[in-house]
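A single chain comes next, written as structure tokens; it is the form predicted on its own.
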Amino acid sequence: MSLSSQQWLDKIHALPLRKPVKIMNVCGGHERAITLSGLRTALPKLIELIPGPGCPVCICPEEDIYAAIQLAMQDKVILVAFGDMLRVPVNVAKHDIRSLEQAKAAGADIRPIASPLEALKIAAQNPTREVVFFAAGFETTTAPVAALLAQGVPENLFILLSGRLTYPAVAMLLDSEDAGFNALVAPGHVSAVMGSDEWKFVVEKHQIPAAVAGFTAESLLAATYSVLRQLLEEKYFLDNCYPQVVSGTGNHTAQQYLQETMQVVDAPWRGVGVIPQSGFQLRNTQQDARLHFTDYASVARKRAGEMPAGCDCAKVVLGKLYPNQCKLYGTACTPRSPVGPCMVSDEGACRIWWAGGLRNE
């Protein structure tokens, strides 16, 4: 019989914690569940829950977003993208178009979609038009793109891929001198695709407790209890607190599609820099929008990839700063008028904290 949230809280409060513990989560869904359910205020004060690199929209390179805008405006393609991507701003002059949403308002044919199958449908319905699918996301959303490619796409459909892997960012933090956390709650959906075993390096290489969690308060509290108990007992292992969905080896079919259609390469993360072996690149160059549209590589379309002036989204993504510690949070930067990408996506920590009513530091 599974325990209720209150029972897990009672068990956590009963633990003999003597010093502060920092637990990082790397999933926007986890951060949303933690914040909107008020878990931070329910836990003992010694426990600090840190939102980490769990938002693919937030780390999508500025140059990719800018290129998507230019493809829609200059090359007159039909550009489709997941809805969150439309509002992410880039650094341009004040009166220039700074988002796909603004490009759409200016007349570009930009269409939000919720599934790769919608991109396929739009391409089939418009056989005389070039359609570009701007596909940004972590493994969970990149796997369906891989499945789409593996099953074949029409000649007029091209992919502007900005897919990223989750674990390399965590590996980078742990390899640094100041990781900033003592335990890890690993992502549920990513682990469902790639397998929980992918996170064994956290325990085996870095001697840090880790637990995979689902998206209910009960699962998150079970994972929190697990890593806290591991710390107290100094016996570290990878715990799977989401066994209904996650296995050690993950979804073999999804992994096969990823391997068949994509290769792993070094890739830039917005505001963070290049993280080794953290990005997906298409194997089939005929479908690659970067290669098909020759002016994609034009110097005029290159961007610095940095955050806007005063924006601390990169520090928030890496768990170095809480959202409401950014000077722009809630003043210049709000969901209605976002400055940085973390205030745009439903998986961005700033947007989540704002939705949860967290305003000032």
Given for the second form:
Amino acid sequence: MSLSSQQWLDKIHALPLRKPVKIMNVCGGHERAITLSGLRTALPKLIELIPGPGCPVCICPEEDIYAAIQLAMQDKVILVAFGDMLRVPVNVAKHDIRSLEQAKAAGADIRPIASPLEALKIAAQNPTREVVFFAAGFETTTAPVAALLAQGVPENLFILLSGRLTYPAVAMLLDSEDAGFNALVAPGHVSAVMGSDEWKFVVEKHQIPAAVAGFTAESLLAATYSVLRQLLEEKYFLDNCYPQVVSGTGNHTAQQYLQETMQVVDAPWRGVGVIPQSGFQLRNTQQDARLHFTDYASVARKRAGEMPAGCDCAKVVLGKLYPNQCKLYGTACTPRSPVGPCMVSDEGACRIWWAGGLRNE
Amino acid sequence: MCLGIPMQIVEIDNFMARCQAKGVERDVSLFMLQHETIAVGDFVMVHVGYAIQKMSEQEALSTWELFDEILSLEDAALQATPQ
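In place of the form predicted on its own, output the structure of the form predicted in complex with the partner chain.
After this comes the whole thing, all chains and molecules, with the earlier chain placed first.
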């Protein structure tokens, strides 16, 4: 029989922990469940739960959002994007259009969607228009985009792809001198698609305990208990605490479509820089919005690609700083008027902490 | 956007399925589950309109419970946000 949250907490409190442990998660869904179920305060003080690079909106290149805005401002274009992307501000001069939301208010035909299937429908319903699907996301979102392409799309649908892989960011942190964590809770749904084996390098190459978790408090606590025991016993393995949905090799069909329609390339992460082999690029150039639309100028801008001035999102994304340690958190930057992407997205650590009632330190 | 939602299949038409979660119905693509045998009544984990894995009823129900909790907490906190 599976244990309840309280039983898991009791087991964790009974562990003979002596040293501080920093456990990173790399999934906005995990961070939401942790924050809103109050896990941090329920765990022993030696345990720190750190939100890491788990928000695709937060690391989506500023240049890509800027490009999406420029494309959306063209009369012939309908731009569709996941709703989260609309409010992310880019770095432009004061009176210029700084988000897709502002572009929409200025008359651009921008439609928020919740599924790639809606992009398909909009393209089919508007055969005389050019529809650009601004597709940002991690593997869980990019695989459906790949499936959409594999199934066949109308000629007037173009993809502005900002797909990213999750594990290369963790690999980059672990390869750096100061990774900032000594245990990992691996993302449940990324693993459902790509397979949990993808995270074995954490254990095998870096001798860091890791466990895949689902999204209930029980599953997250089971994963927390697993990595703590691994640390105490100094026996490291990749534990799967979400076997109901995750297998070692993942969803083969999804992976096949990713492979058929996209290749993995070096790619920039906002505020972080280029991470090797961390981005998806379309194989079919006909559908690639970047190649089809050559008439939107990529003008030189100040702070292109960077986080907004004064915003610590880049450090928050990498788990170097907690949201409420940023000086804009809750002052200049709130969910109602966000400055950085981490306060915009439902998966951004700042927005999650704010929604969880955590205020400035 | 990457929040997965467990849904139960109500109707299947080729690669498309009508699915429901707590009374809300949506069209969901089964295109990425071609390797699975899928039937009406099955539970699937849905991401941006695509089923990514089959799952058990028990797992689906406990995830729904969690979402109810999260949504009510978030609503309360966001409403408390100063103007």
